[in-house]
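In structure tokens, one chain follows: the form predicted on its own.
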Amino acid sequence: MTLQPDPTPGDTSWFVHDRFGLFIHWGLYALGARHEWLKNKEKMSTEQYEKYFRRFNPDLYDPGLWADAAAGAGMKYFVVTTKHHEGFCLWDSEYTDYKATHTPCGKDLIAPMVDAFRSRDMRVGFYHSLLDWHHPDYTVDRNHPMRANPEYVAADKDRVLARYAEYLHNQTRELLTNYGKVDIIWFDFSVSASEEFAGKGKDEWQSEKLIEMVRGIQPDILINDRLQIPQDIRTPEQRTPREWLKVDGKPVVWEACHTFSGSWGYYRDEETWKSVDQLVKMLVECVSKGGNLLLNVGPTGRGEFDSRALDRLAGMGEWMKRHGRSIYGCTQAPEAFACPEDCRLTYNPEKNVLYVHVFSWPFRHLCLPGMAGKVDYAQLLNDASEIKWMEEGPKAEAGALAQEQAAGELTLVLPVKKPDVTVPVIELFLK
């Protein structure tokens, strides 16, 4: 019997069948192609920070090359951040006048970037930030750039967080309005309190009202975890956790957040990217306990997905062209299914079809216990090449390959050498 989380207030249906979607973080920070906290980090001023407003001009944008790379890469939804924690607007706002339009770039992003997705059939989301360093009402915590000025800080008895939550409602509603349906509302974060500073959370972001006004616009949307109010998805960032997600000793749903590199934003000297071998390894891992994975680009200044990127989404694409099937519609394996050494195990409930993920190719045998009788036909999903087994008992038929084998165990017979693809994929129709 597989897992199944509790229903959702949205509708989640779609949402753990497509299984990979992703993450766009593009903001004025793609310019100092440093992390999108830099401002964060080196402590900047408005003022300093002004200058990437100035210059923000992404000539080269083309958001159906965006989607193309996307869709190839076997991903069936997108979340792009609309406004990230620097405060800055990739639509064409009413509400300030810190926005693309008012740069040089002079024109909103979002909606051509919506209708090319959804015109590959991708699923549109909205990253929308909770913080914002650059609202004068904007109080200062742990995480603003100017928690170290003490003028600034001494003026916070002028500012009215108040004003800023209406802010943050108002400009949510907008992107909820003028875009037709959105399938994700993606907030981020709720602030800590630290020694000096107080903390942000579902009272400060009026996160209640916040929740119904959403859901009164988008019946269906999915709302993440973010607003400390628990709603449809659960996000661990840059990690994997080691069994399906769990609250109160219930499965839920979720998805883990995962970056190519070390940075969300676009990073020139950023050399820690991960291998294609490293992210089909790490969207097995997801779906084998029953997750999602978003995976994150982050465009550069002039608006292109770096070659790095296109190389990694690229390489999956290869993957998933022949692979999908393991991954769209399927989840963990039910418990009865021992899963072999050095392999994951998805399951697909509809089709009752079980999916061994090799991570290290074996030598001519893998061994499934507690199989025997259980399977009905086996191939390689790259090429539909049948796989042949033994069950259990010393099998003399089978000459060279004869062995001992344990109760209930069923032996597959594999090609001595590796499928030439990334990780291999066995398809077992079950009886």
Contents of the next structure:
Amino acid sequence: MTLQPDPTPGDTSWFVHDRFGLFIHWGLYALGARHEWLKNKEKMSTEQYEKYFRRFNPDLYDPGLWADAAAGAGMKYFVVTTKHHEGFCLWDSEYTDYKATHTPCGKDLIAPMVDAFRSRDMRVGFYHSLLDWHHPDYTVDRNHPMRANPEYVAADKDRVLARYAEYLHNQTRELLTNYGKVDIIWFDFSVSASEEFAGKGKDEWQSEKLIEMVRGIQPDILINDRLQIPQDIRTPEQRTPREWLKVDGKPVVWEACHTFSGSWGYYRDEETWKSVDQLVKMLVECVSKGGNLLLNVGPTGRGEFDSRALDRLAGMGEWMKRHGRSIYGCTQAPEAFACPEDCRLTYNPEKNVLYVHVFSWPFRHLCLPGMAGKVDYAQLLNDASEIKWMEEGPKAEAGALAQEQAAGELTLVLPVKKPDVTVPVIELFLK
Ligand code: GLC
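Next up, the form predicted together with ligand GLC. The previous block was the form predicted on its own.
Everything in the complex follows now, all chains and molecules, and the chain you saw is the first one.
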């Protein structure tokens, strides 16, 4: 039996099939090029931050190239920051002037992005920040850039957070009305209280009302878990759960979000870029535990994915082109299948195919406990070359290749040389 989460209010069927998406963090912080939280970290005032607004001009922006890079990597959906914590809006919102159309850029950046990704058969997701460090009614909290400015803090008495909530609801309605079908809305995040400042959560965001409105406009949409009222998707961040994520002992639909390097927004000097090998393994790791991977690119201020991101996406695409079958439509393998050493299993329940991802290539033999008599045919996934096996051993005819085997074990006989792919996969068609 494969584990199956209970149904959620939205339609998760495509989501748990597609498994792999692109996160995009893009905003004025791309110009600072040193983390999307720079306004907070450097305690910048809105006036100081204004230089980015005046200079925002992504003249090389071509969302067709972004969508090609994502599709080429094997991604099936994307989630873009319509607005991040800085408050800057990438679309032409009627509720603010703090938007791309009022910068030198002069364009709504969301409309062509949505078209480009949709035309490559990718689903559309909007990340929307609940925090807003620009809105005049947004009160100071522990994360606010002005938290150490007594004058700004004192002015909180005149701020009406409910007016900000109205703005949040209006903009959400706008986004879900003007861009056709939206498959995911990804709200981020609820702020905990500190000694000095109150937190912000479901009461402040008016989450219940917000969710009701979202569902009224887009009934099938998937909503994440950061409004303090969990809906369809759990979103562990920068970590991969050790086992299928469970809530009250029950498996839930989940998606890990990760960066290529430590920052979400474009960060020129950040050097902790993960290798293609690590990234492929992260994706496999997620699917082997019943989850998705949302992998983030922070485009530059000129509007491009930088070469490091393109390199990783291309590398993942090389792998996905030949191994997508072990990812799409796959999930955690039933418990009855024990995972061999240094491997990760995924399983396609519809096709009854088991995929063995070999993280560390062994010499000759890979032993699968309990699998004797269960396999109809085995092959390497990258080139469909047959893989033979032994079920009772040691076998005289196998000679030097013989391997001690316990009852019920099936031993795959592998080539000595590791196939020339990032992570080799053996496809086991089960009886
Ligand atoms: C965090 C950060 C943020 C990023 C997000 C992605 O909550 O605030 O910058 O957008 O994680 O999950």
